[in-house]
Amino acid sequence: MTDEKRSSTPDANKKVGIYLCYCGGNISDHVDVEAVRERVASLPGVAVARTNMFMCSDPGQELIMEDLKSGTVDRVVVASCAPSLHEATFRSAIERAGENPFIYEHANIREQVSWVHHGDLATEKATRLVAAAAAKAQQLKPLQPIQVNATQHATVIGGGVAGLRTAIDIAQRGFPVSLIERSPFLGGQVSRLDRIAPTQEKATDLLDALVGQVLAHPSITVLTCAQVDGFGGYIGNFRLSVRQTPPTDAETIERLKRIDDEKIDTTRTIPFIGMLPASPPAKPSTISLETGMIVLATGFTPYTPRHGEYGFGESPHVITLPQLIEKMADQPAGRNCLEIDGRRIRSMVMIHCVGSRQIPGIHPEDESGHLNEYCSRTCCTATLATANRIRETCPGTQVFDMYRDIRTYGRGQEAVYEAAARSGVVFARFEADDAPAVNRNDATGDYPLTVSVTDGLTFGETIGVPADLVVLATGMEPPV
């Protein structure tokens, strides 16, 4: 405590410039900059408003800097675009008119206002932003930039693919690091894939190397069956609790007994369960961590799909895409149609956006009320190159692909939609609204399945596939 008052009303001894961009167009047409203007350069404690095309430009840097150095004003408001595009920029000019940088408050009327509203309700938004800005200006003091000693060791939580290629880069730089996994294993998600798109490299090859590269490093410490249960300190200087305890999930203990069962390799990465780097603890301990960075490679959890969405939990003929994956590893060679769980599937249908760009008021949401509503961005690379496997290596097996939207990112990764197409992959486009219906056929028909959908390549034409497989495609969810 110091014995300065902290006030919460505006001083009047401060002198506040308000400088609003158009943007060329992108705030002014949605919002009326001049009314704006009018409205905020009669509030308290503000000097000057004023307006320019492109207030990022040259012409609209030197009026505010004219204001500073005339003494017009001593602190400035700019309502422009988002502040992490000219933040920066709008601080140098404030220096180089001889200021401190730190008398400067923004407000975004472009992405928070004109982007997203119009007519008189941007307007409005935008002259309750700009108040606030100058409101809170007034309140600014100058600042120093001060520098303090940080703690030269690094924390990296997660040990999926993106957590050991950061403690690897790391650690190659000379920091020591310490990487946290909650499981007892090492891999991520890439552990429970075969092959990786579009290389086709074994999963399993990747995540020798990568952990190999870990283990052998001296300055990375592995903390597996690990979570972070305290934290404190502040930038450059954390101090860290981390409880190491045995694992508790069902999953998890059925997968160590299997590999001590069967005396299973963990030298190298198990497939679909990761590389196993230690024993469990057989008790809880708490470890306490110094660490000046925390790099957070959580990764995701596949979505799983409720109970009767497209048939899922209803029928053993729908799965999702990575227990297909998972089935496929041990497909035997040389085989005309692809067989799972020893049926031969003859006609296969791949739905996408299980779980992802779900729709307010077309999708039901869960049961805290959630939705996800975007893309996932990996599911549709997935899918098509598993269905380019299954048409490479067993090609009796038809694939019917049933999409809203081809989105593979990545590069190379057009390749594979193109190679899908080329290989006899039969595709059909369906709404958000209007998706695919999964149906059995319990008593008639040599399928089991049969699925509906409008398409919209065939200009609304409904489509029934019969199917001996119905496979889900996926999104990612946050892991829990």
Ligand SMILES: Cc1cc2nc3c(=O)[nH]c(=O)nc-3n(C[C@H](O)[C@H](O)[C@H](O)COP(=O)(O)OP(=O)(O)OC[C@H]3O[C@@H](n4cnc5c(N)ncnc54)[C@H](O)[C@@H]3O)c2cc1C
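Positions refer to the first chain, counted from 1. Keep in mind that what you see is a predicted model, and the values were worked out from it rather than measured. First, how it differs from the form predicted in complex with this ligand.
- In the two-part rigid motion between the two forms, N108 and L210 are assigned to separate rigid parts, each C-alpha being placed with the superposition that fits it better.
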Given for the second form:
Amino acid sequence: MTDEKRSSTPDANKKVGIYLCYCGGNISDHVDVEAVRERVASLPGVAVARTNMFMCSDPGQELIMEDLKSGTVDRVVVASCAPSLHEATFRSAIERAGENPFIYEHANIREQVSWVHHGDLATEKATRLVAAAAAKAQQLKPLQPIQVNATQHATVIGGGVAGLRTAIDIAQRGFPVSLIERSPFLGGQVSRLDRIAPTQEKATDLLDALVGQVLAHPSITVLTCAQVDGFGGYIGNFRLSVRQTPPTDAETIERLKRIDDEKIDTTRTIPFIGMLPASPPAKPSTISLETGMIVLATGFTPYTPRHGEYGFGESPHVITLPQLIEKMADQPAGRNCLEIDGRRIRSMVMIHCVGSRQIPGIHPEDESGHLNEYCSRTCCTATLATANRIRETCPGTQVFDMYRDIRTYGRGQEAVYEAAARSGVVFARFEADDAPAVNRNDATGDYPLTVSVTDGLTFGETIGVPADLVVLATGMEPPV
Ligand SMILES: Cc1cc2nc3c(=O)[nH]c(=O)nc-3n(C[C@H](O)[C@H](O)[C@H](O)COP(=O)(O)OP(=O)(O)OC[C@H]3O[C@@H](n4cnc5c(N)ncnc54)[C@H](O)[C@@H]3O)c2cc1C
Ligand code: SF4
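Let's see the other form, the form predicted in complex with this ligand, since the form predicted on its own is already up.
Zooming out: every chain and molecule, the one shown earlier first.
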């Protein structure tokens, strides 16, 4: 027998006690708790299986303690609510019975079963979870907590707003911090914005303040053009190898050249580029770091629509929200209509959930067979805030907003939605499997595009919206 097989075999010498909770009906309304008890009671290594209305109550805990004290059981499984609620309760009961608290295994049959499944399948899943916990319990060994001295140093990976803020917070608590950013610039995706919703603060002001604090703090070391290329150690004591290399991608080289050629002030955040805290290295080098804690703040990359997705790449009149934000930033004041690339935008359609909330069978997968099934959580507010700005500054531009759901997460963001409704943005709601169709008009037409949508807000009426510009509210993807 291999070691692997031996370690997963139930230990006939162990006496596992299984304690199943009804949770006052929260569990037992959907899981046949008595049936689970009967099924697991005869599993190898199980000494007793008991049920209780509230296992976390004093009488429930007493059941466990009595079985431990009498020697009936020497391993404990409680099947109840999420471990975050009561794992500590049951470990403490075991300690009070004079036993080691690590002879305990938890099965969550409430949040993971009765709250999400019903009928026979719920009982079946609960049985399997409890059986797995009982098998694992037989492998548990009494443990003693140990203390490890941690290296008094933190590493933050990613120089966007999250990484900058984290570096400041840790340094203010008295710990040295290394901030590792792979590009030459600090600020991350916020440096690609103009104004920040919901406060309307200028992105450059926000970043000037944050980066200013980072650069001025004596305990923070900033490493740009840097990436971790080696990792070792363990909790509290990690070793990192950090490689700094001259930039190689064309966009970054172009930006650096522009800064040089135009002698742009690098003591402040450069709009749509970020803050350049130091010249990029002329040649590669490697730095070794001993660190006690690593924070990953590597952020996201905006989703790039597929060629032809809502006409993207096929029509110059279809752009993404980040592109619109950058193009709007040089908008001369006092225009009745928004002007993009020298064209008056009389009518603009914004389409939500592009590259987010993708559904198997409805949306095509990418080349690696992947779908972005999550909500990106920032694009609704960013779209509505941009629509509001256009309606405030260019009232001659009509804005149509086509959404699946409006999800304005976060404090103050619902107000952005309300303001859009008041400012005359026209909303249409579409189903995921019946997305708007962007059609190109022939050159003689008054508008280059027509967007048709079947609108759930007008009882399924199909409408065609003439548009000078279509803007895609693209979501987030993990950075590559
Ligand atoms: C179009 C649009 C509009 C938005 N508008 C708003 C708004 O109005 N208000 C608002 O609050 N939010 C807005 N957001 C959201 C906001 O941009 C994000 O919440 C914010 O950028 C997240 O910051 P971050 O530091 O987590 O990530 P990022 O900004 O993505 O920064 C991550 C940093 O990590 C670096 N990095 C990545 N990988 C590595 C690596 N391996 N090693 C080292 N460094 C690495 C990157 O280069 C980058 O500098 C908007 C987003 C979009 C797309
Ligand atoms: S935030 Fe809005 S637009 Fe973005 S993915 Fe979620 S629902 Fe869609």
